[in-house]
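Have a look below at one chain only, the form predicted alone, in structure tokens format.
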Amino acid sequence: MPTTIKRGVSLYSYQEEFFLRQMSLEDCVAHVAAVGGTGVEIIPEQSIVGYPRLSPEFLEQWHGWIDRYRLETSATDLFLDTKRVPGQWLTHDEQVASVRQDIDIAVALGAPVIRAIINTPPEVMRDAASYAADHGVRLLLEVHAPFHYEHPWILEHLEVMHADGGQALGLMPDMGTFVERFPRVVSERALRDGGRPDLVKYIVDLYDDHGDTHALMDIVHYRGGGPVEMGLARQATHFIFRDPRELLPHMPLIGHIQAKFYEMTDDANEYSIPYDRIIPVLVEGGYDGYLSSEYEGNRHIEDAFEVDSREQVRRQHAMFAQLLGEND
């Protein structure tokens, strides 16, 4: 099943050992080619200094690691930060002006693409759109959980995308749409800061067997539960698991994947969501961008366990290279 979906990586996926300084930026950088990415996704916030200010120094290093490594930059991630004065919420003109701030950073990154956080509001998204298409990228907005494709959120977006033609504006699915199994990182850690296994097992059961969480929170408060057995039940409705075929009648607004995991296995398999059913439909929908890995257990693990991003991140690809038929 040869495909032209391409693999990277967001720099997201080694948070833990880059705030830790166990991993310098050019690191992080060499290993996505030492599991055979050939993409970089840079959250620009988290991984230079001086951000939003790109000196020309760390630009010339950024271009120098890129061609050092034979990648590319696949995208930017761009937080619109509406509270950046206590008790003011940035206005209209505001948030477009600091979209169209990142998007100055993108081009001078070489990013063909930007994720736009899910709080984006669609007139912003509207109002930058010809910026970006004068600049040369698209803005995508993350389709991140519990969101979906028919939320009312989302249709909004999608009415703004499809007057723009999908040109400038179009989609960045989250994986984290498709949580099949509850992850069991985090249901054990809620066991290990003490939460009582009954409420434990009953809240992943439920997500488990597909059910009815929106009183979820309501049964665990009626059942005695605390602080952690409540957080876990907030989560379990964060969690969000629908049908990847969803993603069709979108494709052509789909422009780069967060390839989101929890944890991968002994044998490289994500525990949680289920890629060998995903990766299938994005090869029958044509997708032919980036699978950027998106590591997310690091935070449900770091009390007990050494975290090793670099690990998970070379599970993931392995995974990653067979369904997308490399080993043939």
Given for the second form:
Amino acid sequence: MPTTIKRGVSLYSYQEEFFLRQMSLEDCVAHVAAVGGTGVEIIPEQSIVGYPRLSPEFLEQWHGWIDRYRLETSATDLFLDTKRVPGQWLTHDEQVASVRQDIDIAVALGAPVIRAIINTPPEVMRDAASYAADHGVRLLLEVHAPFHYEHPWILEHLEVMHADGGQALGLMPDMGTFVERFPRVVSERALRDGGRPDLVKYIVDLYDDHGDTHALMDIVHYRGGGPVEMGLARQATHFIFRDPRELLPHMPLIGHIQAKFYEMTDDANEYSIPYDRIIPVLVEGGYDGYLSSEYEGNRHIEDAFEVDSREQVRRQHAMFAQLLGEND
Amino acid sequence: MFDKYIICEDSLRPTKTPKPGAQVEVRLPYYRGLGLSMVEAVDVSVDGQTVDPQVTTLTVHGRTYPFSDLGGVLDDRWEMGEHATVAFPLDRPLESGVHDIDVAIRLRISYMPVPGGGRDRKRLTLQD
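Return the form predicted together with its partner chain of this protein as a structure block, the form predicted alone having already been given.
Starting with the chain above, the whole complex follows.
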């Protein structure tokens, strides 16, 4: 079946090299095009010095790169700093104003959709929807592990999205909800940090068996685990594996996908997330948005290995091209 | 993440005013920039001696803030990967040679129920 799914990259993927000034912002944008991507997702708070002010010079530069590398801005990512002021919580109106400010930024960057971070309350989405609609953009709530499509927090959001008719609001699934196998880059890091091999194995085995992880931190504590083992147990409760087919009923709401990955192996497979079973579901559901790479392995290997985000992104796109039938 | 990059190499320098002290450059262990009001702690110790946070300053892109005022700074940010300078007075000037520097950063990240941040420890040679 032909597909219109598009390939893109979130600049989140190059965070290691960008942080260390080994890649400039233009290098990151250029790499998206180099792997055959057509969409670049930007985190303004990461990439734009002086956020939330975007200078005319920056905007000219950004749109110049987008043209030069034949890309489009596929999405922006917003954060909602509810705890901005010490000891206080942003009021509802302040939260809506924060989202509106990020809508203005998305419009200036030419993005049609905005990633609303998972802590955005449903009522803030509801009350920011008309501003998004007026500006021709859609606010998409990220569905990020450990949340999933039947979780009470997501159900509250779905109610608001359905009331909106899916016009200004929608979903941005993060593929981290389909972690079938415990990422070995994470467990190997715990071993390097001095984690007890028996407890690391216990955590990995329980996860890989898709066992109940609710009490995992307690059990690791009963077995005498220290901070490293407890940290690994907490991570195991924040990875989840759901059936990718759970996406199908929500297809009309899905406007963008964050293609999270932890490790692309030498033979261009993701070690823990079964993209070969996810992509056919997206094709079946008629998804026509972006698969936007989100490499998150650097933090788990940077203690011991050279991080090569470009190679990791290149491998993921080789896998996408294959699974999308581009090579047929 | 980025813990091992918090303390910048070759950045320990003596300071003279208003009292003898030292400064060191540090980076934010996070994948985006953050408003300064959400930087809860940049705790420094030198050769095992904890520096009182009430006497430190943080300088980002040329602007210096007393650390004790940082919670009220709602219009400036510490950018991703930016080298900020932490400066502090000491009872006596640092001797030349190698010093043990420990920096623990605590961040208030709104989507996280637990504090963010990280910790780094490096041996730095005092620069001229």
